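So this first bit is one chain, no partners, the form predicted on its own, shown in structure tokens.
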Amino acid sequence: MTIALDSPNSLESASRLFQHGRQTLVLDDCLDWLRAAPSNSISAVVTDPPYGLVEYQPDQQQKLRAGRGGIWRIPPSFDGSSRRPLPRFTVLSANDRQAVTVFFREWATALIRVARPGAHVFIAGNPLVGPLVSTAMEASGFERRGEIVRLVRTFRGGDRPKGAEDEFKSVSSMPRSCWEPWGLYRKPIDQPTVAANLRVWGTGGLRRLSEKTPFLDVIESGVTPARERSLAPHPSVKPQAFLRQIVRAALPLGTGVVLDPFAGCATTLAACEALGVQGIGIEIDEHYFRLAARAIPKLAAL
């Protein structure tokens, strides 16, 4: 069932819910949703959370949409290319960083009850604040299972000192980013072996690329194509080609429920739909919820 969101009152009639194919998108606070969700009901999590938290507060989102920046850096053109807004995590105060740890500790504690034993959690990150989330995940009982490296050359970093570009032409304030880390975690299995856990829960491992090749922790990935960004205009939208590889790996037997608790424009759900698996997305921002409802069918069809 697909719920149309074109009329002003359709959101209320939809009871904060959008469904398309095997996907369900909910307008809600993910902490509230997780606290009410059944235990051991989610097979995997694939998500790109608001790492700095402050960048998705209503006032900062309003500044972003107005093109005024705030914590969002509106960078100049670079080598003839227009650059998209980026959150300035380097401006986070000690209190902001502590808030990140506290929030993700609460989130992970709520999530671990809902995840099936052996469920894997893939979390997009960045080198500056990713370690804070890792600390919270492990403190809440998740096992750290490594890191997925998304090889992508973005425009993050590499700039000369602001306001003194001509004076310091041979200096960069930070290295130019050429990769994106995705933290990989697992809820501990509750069976004697991974094989036994797979038989009981369908979780515990990662789906191989083929019988001869295991899932790899390095994935080559270009920037998100302009066509996909136009369908899902979110500042951190990930390409379908990459997300479909992650979603496929997250369900070792090809079945189960994938959760994205920070759905944004629901690109994870679009990847789930393209692969024919069930997905649930939670989005707290009504603006992105509406954009996601329109984007899921179109992205899944690519």
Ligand SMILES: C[S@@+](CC[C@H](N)C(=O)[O-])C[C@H]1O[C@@H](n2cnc3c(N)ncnc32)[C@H](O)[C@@H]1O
Given for the second form:
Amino acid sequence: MTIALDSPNSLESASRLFQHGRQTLVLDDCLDWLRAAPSNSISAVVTDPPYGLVEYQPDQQQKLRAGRGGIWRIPPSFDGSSRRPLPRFTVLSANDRQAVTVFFREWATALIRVARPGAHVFIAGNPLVGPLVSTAMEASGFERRGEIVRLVRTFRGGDRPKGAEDEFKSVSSMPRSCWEPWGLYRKPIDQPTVAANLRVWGTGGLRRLSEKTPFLDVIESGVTPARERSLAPHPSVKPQAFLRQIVRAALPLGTGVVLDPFAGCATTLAACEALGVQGIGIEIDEHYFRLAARAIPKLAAL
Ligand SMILES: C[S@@+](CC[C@H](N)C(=O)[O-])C[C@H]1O[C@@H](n2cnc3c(N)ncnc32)[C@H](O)[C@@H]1O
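Instead of the form predicted on its own shown above, give the structure for the form predicted together with the ligand, please.
Whole complex next, starting from this chain.
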């Protein structure tokens, strides 16, 4: 199915659209895009949203790109390892929690109209924000269906108390993260059974690994390989090996349209292209939109 995205005739819309194979990337705010998209048009969502809600604002991105100041923590070499920039996530204030809840309530309300009945939504998270997103998704009408555990050892957490590392050598202020939660939601089916929903909409279930083995909710995953990071230089880039497993599971019959409303370097679209399925990505930041346009064909070919 092809989805009408924008007037294809104006120069402005051409510069906001990138197409490669079965993939369409749009430079836009996903809330605006979702409000204009046709109802019941998306078969699955695979996405990795911004959580601080400020770290992807233009001023913070300028600071990150300049390597100075802002919310992006660029710690010195520490404990023998040097790190890539990470936004801070060790504490969420009541205001932060409220902002995340309000944003995801608005987002999920716009999304549920566009998703087909039975469409699954996979959302990358972390242990601090996961419950807030869950509350917003359920309040907007999605069903919580579980959580995928991506087994990955990141550099998040595990630090000694800031400014007193020597004084409290044997203390960490929070656990070092060894897994990443991906919330799994579904728009309720509108047919009497999953089988009937699959026949009508092609959605409602998850694709099995094989006829004998169902899709599993724990997935072994390394950090994103250096080669992929160099092709898609985004601070939150996700690995193809993991995303391809998620995209494959998200389309139970192997066809349909996958949406990534927070596309970044369009790693979800690259996974869709590698699997031969249609993907739509929305990215608000022009710098990442341009990087993504270059990255999709290269990542898909890996
Ligand atoms: C965590 S990153 C996603 C990175 C992606 N997983 C990858 O592998 O490249 C979130 C992205 O969402 C974008 N973003 C933030 N707010 C947005 C909005 N309202 N609409 C569309 N994109 C948005 C940010 O610019 C950022 O690139």
